[in-house]
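Shown next as structure tokens: one chain only, the form predicted on its own.
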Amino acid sequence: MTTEELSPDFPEYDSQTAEVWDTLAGWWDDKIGDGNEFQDYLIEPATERLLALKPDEMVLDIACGAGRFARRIAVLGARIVAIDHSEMFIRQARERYTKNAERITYRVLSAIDPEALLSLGEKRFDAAVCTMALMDMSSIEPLISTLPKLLKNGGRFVFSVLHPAFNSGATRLVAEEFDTGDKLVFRAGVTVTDYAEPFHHMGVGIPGQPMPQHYFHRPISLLFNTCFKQGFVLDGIEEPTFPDDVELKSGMPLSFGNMRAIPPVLVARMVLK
């Protein structure tokens, strides 16, 4: 089956995903609201580079969670409308202190509802950003088909996801130890069993979370082609890995910190033609 014949959407899960995140919101914010190594070294620096913000640009932050990235770019001088379908996440975002609070407007709003998205204002935004959320969203076509109406001419859309090729429900972390003749060497990596077609699975984003969450795997070609169909072109891409000179806190042998040649996330910039 070609990518053109595949749908990126799983509408049968639309109502379930919102319920799960209302349950997980408080727990997640307690765990990573102040950041983790993925955010600090991989996701946020790459997203910030690709956004290439100018002072006072208007940004739509989609699936903003408790507002961590919105607060980060407010410091850079952006003005932000931050939306999330979880009322609990938006409540937490509003409660978190920031000296740039006047630059951020938080709204409880579903990114799979085109009418609600359009209520934010057509041709209002210089850029849109979706940080590590598309793989959590059951349907993405309603959002991506509406973005050209929300963005100004030449507007850009930057998104980050778990890397579909290396970090999905069909990958397994593996390790091997072998003798090079003069020493024993440990090497970690991934095996991939399914990639080419989209699928749904349940998983755990952070060890110990009180319930699993929905994940929606989409191959890179399907993610990009969904954007291309709406007039976007790929203008920038990063596959960040952990720097060799950074010592990570996780002592787990099977972690991406021990696979520094494999990118666990993908960050892309789409620009309207």
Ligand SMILES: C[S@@+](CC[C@H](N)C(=O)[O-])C[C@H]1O[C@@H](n2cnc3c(N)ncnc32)[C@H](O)[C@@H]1O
Second form
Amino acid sequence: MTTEELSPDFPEYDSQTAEVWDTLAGWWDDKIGDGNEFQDYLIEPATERLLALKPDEMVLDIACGAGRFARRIAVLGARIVAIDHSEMFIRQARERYTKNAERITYRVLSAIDPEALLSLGEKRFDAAVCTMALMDMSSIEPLISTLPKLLKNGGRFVFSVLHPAFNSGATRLVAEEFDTGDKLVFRAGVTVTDYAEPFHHMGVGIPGQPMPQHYFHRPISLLFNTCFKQGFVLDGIEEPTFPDDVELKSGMPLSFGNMRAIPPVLVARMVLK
Ligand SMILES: C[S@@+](CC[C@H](N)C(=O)[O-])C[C@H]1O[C@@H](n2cnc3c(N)ncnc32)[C@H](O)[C@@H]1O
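Starting from the form predicted on its own shown above, please give the structure in the form predicted together with this ligand.
Entire complex below, previous chain first.
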């Protein structure tokens, strides 16, 4: 099947995901609101490089969660409207301190509601950013088709997702140990059993989380083609891996820290033609 024939959207789940995130918000923010190794080494540096902010730019932070990334870029000099469909996450975000609080406006708003998105202001934003959330969104076409109206001409859209090829609901982390004749070698990697078509699954983003969340797998071509159809061009991409010289706290044998040649996330910059 070609990407042309596939839909990136799962409208049957549109009304189900906010409730899960409301339940997870407090736990999630306690756990990773002050950062974790994925955010610190992979997601945030790559996103900031691709965003390449200029002082005082107006940024839309889509699915902002408890606002960690919004607070980071407020410190870098951006002005931000940060939206999330979870009231509880927005409450968490408002309660967190930042010295540039006046630069951030938080709104409870679903990114799959084009009318609500347009109420934020047409041609208002220099850039839009969506960190680690498109794979949590049941439908992405409503957002991506509205972004050209929200962004100024030439505006950019930077997003990060779990890597659809190496880190989805159809990948398994595997390890093997073998004897080369003079030493024992331990090697970890990934097996993939499903990729080419979109699928929904429930999963656990952070070990121990109180309930599973919805995930929506989309192959890279579908993700990018959804943007291309709306007039975006791909203008930057990173597949960050953990640096060789960094010792990670997690230390589990089956973790991406032990697979430093495999990128667990993909970060892309789309620009309006
Ligand atoms: C894994 S969290 C990421 C949060 C934040 N961007 C970060 O990087 O920490 C996914 C977020 O997507 C939000 N989300 C999912 N579907 C959404 C939708 N339709 N509209 C707005 N937010 C949504 C969830 O409420 C949650 O805050």
